[in-house]
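One chain comes next, on its own, written as structure tokens: the form predicted alone.
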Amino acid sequence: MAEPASRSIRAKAARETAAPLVPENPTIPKLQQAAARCTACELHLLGSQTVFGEGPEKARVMLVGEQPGDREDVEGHPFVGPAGKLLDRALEDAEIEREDVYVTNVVKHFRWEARGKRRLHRKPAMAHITACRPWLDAELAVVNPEVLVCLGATAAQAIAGRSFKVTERRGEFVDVEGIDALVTATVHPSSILRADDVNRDAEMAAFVRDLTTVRRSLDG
């Protein structure tokens, strides 16, 4: 007998996301271990390894980017490449301790394309974001941050909705259904690295201002 259509749809959706891999009563170490075996989308064939989030389980701030980059893919840790170093400087300027922040990405594998001997970033597709979303939901449930900061358009639209525009609403706090934390968005630090010499300092200053707003919200 064929299974009911609704059950078939639910089973198909589960197979196409990481949901079946999320452990019961998760902790960050349990999630990291489970995600290391994730094959929910084809990016596990492209990335060298899963790059899961890191930081205190009860961090007050969670920073969410798009996906790991080349350096992160090699080392297996989030935000350890050039963009991560810039993020470290910005957090310091905003008087937020990196050790008090949980950092992660919407997508946990590096999507890239070859350009000679280089591996160049390629934006993840919606299917990759959907497949990985159960990991992010589990991280949010465990960490339960006071403030969730989306770094860049991909993270912002994955969390706050596809119509959200960072250029129009950066630095604002918005309510997102299903998320208890205050949610805000700013640019991804990689965009500052790509800015020309004339605009880079101004872009960095604006980024620090956004993070300073986050710190002030924590101070009450």
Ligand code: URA
Second form
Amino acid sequence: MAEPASRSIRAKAARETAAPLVPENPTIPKLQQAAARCTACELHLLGSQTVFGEGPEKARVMLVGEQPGDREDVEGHPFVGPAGKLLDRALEDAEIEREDVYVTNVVKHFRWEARGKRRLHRKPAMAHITACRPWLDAELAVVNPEVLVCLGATAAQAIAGRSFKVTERRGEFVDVEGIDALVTATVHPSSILRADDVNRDAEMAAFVRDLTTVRRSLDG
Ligand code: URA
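Got the form predicted alone; any chance of the form predicted in complex with uracil too?
Time for the whole complex; same chain goes first.
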């Protein structure tokens, strides 16, 4: 007998997200283990491994990037490649200890295309972001940060809504329905790596300013 339409649509939606894989009473180690076997979207065939979030389970700040890059895909940890090194320098300048921060991405597998021998980053599609979202929601529920910092437009739009413009609203704190933390957005550190020599220092200084605002919001 055919499934009623609404039930089959719900079942299909569940299959297309990681929701059925999220364990009950999650902890970060339990989520990391479960996500390692995630096949909710086809990116698990492309990336070498799931790159899950890392950091203290009770961090006051959560940083959310887009997706792991080439280095992260190889090493299995978020923000350990060139963008991660720049992020580390900016956190240090803003007087935030990286060890105190939970760092993750909206998509947990590397999406790339071959260019010769190189693996070039490709932006994740909405379907990948949707499929992966239950992992981010579970991380948010476990860590329950006071401040959620979106790094770049992909993270900002996934979290604060598709019309959110980082260029116009960076450094502001906004309330987002369904998220307990204060949400703020700044640029993605890789945009600073791509900036030309004339603008790079100013862009780094602005990034550090945004992160300093985050640190001060915790102090006060
Ligand atoms: N870029 C991201 O968005 N996340 C990483 O983990 C690395 C690079």
